[in-house]
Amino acid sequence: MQAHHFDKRGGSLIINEEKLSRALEHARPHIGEGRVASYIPELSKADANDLGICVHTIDGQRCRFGDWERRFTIQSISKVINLAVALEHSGADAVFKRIRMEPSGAAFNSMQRISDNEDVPFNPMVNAGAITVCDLLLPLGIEKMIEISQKLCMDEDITLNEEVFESEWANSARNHSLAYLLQSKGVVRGNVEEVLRLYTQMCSLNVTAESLASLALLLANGGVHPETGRRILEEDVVKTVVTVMLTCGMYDGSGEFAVRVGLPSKSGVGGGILSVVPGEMGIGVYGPSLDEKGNSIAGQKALEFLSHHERLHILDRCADGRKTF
């Protein structure tokens, strides 16, 4: 497949197809320890071995491998452009009122902490704060939300996936409860089957591993967008959501990731990890093999690699005086 050699202007940062492909080829023998995900059936008829990179840098260059332009539905990695959004159209305070910032050490769907010890949720990337988050984004309905996404994603063929949402809406009695004892906290406000509704619809878009490479590029360039020099999100937008990323969005595996790969990140079980190196360029991964909590094996290993072999974590910035401590 084509793809587009690129470097870092003046510095020693060179990414090609050649390196996409050792980082795939260093990550593919990982898939076998994980398995797609089947509580949704739909998504069960994902194939495993797909695998897929892309990467957008901010001057301009692309650079794609594998399985880049396979369609598979977005899912948890719609929590960043909802909470986007909701930070553009309500303001911090309006969210952050009803939703903490606090990575939660629970599984995505848990319900127990929100249950038995708090009154909201812990972040925006756990489905309890992404529910409520949904609560805050109903007036803008989902065709809106899809027009949005595109833009972000700076990918017009975004569209509703309706066979994986209606399998995921046949199954989500989890998250009905959830939206429930969120509604009887005073949390959610709105009707609660129009916010799970318009939850589930902006997990099921059909995106790929470019479209999230996209989005990432946005993020990594503060929220301008690259061509145009336009801005698309705010500056402190972009902050607040780097950041939650960071801190929460692998799941309950958030810190182990940022210790390993460093980048600001986020997954979804449809197989995507959207990855943000800021200042630098946006990443994309597909591969719908998963751990055990929900995040894509191999495209964890792709990101370790590249990360660890082109010094992308966000810290070893501070090391690039090569000082010793």
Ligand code: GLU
Given for the second form:
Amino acid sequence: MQAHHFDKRGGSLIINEEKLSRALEHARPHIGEGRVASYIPELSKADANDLGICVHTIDGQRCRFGDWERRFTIQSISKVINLAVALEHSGADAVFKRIRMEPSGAAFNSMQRISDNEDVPFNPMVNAGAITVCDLLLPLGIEKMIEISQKLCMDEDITLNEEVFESEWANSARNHSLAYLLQSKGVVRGNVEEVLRLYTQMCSLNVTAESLASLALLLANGGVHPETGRRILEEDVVKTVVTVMLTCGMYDGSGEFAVRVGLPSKSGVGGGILSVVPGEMGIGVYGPSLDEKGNSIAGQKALEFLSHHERLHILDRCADGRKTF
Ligand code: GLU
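Could you output the structure for the form predicted together with the named molecule, given that the previous block was the form predicted on its own?
Up next: the whole complex, starting with the chain shown before.
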């Protein structure tokens, strides 16, 4: 496949509906290869055929296509918000004393790797790590965390989806086991039920592909909102969060996704993917049909298509290097 040359407007990419529609049409035939999540019963009500995308660029372009307005639960993409807030409030030392920064190579809810000889979770993007992050966030509480999420995603309509929360809470034996195991190792120190409640509530926030694109744009711009010029997150925090997303954001599919798409991203079992194009744009995708790893199957295909055709891969610069001296 020959990559197209990308158009530039004032130094940045031009994105239009046609490009987004082509990406979705390329991805749509893959929907049937996946399945909607059902281990949280309420999630199985999603329409597997939904597919939407939203792009916000640093120079103010806003482009949407398909089911970009559909509300769905953020699920694991909340791990990005949780980590950013914990880094801002508690500092990197406190966070990384309790959680490592290594890809686990295991499923999102794996207990395997926190075995007897591993005392701390592998990274903040898998459940064990994110539950530990929520231990640090406990003093803030869910109301404050919703307020912060609304601000980071530029979306005042983000609310807690009570049905999804109750459904997950009633089926959270696995996460309970993880949390109590972490408590037994002294990693989770607060009240385990409260920590887990906060973790699960954060997974149950209602977002759209556009809310994800806004958050991705903020990260792409180093924590400063390009419209207002206001700093919302510290530069170091953004750099850390985005790096962890690149290495760990797509669960045990992170390596392949980095090769194929090459964008720091985070997926959730609700069907969302948030992708950061550093210095250029934020992308939000929604497609609830998931692969066996829990990543949106068509969402990944749409991102791969866009990355290839618009030359968004963060290491495309290596491919461009034909200099001699
Ligand atoms: N709430 C889900 C869980 O903890 C999030 C998983 C995900 O999105 O990957 O199982």
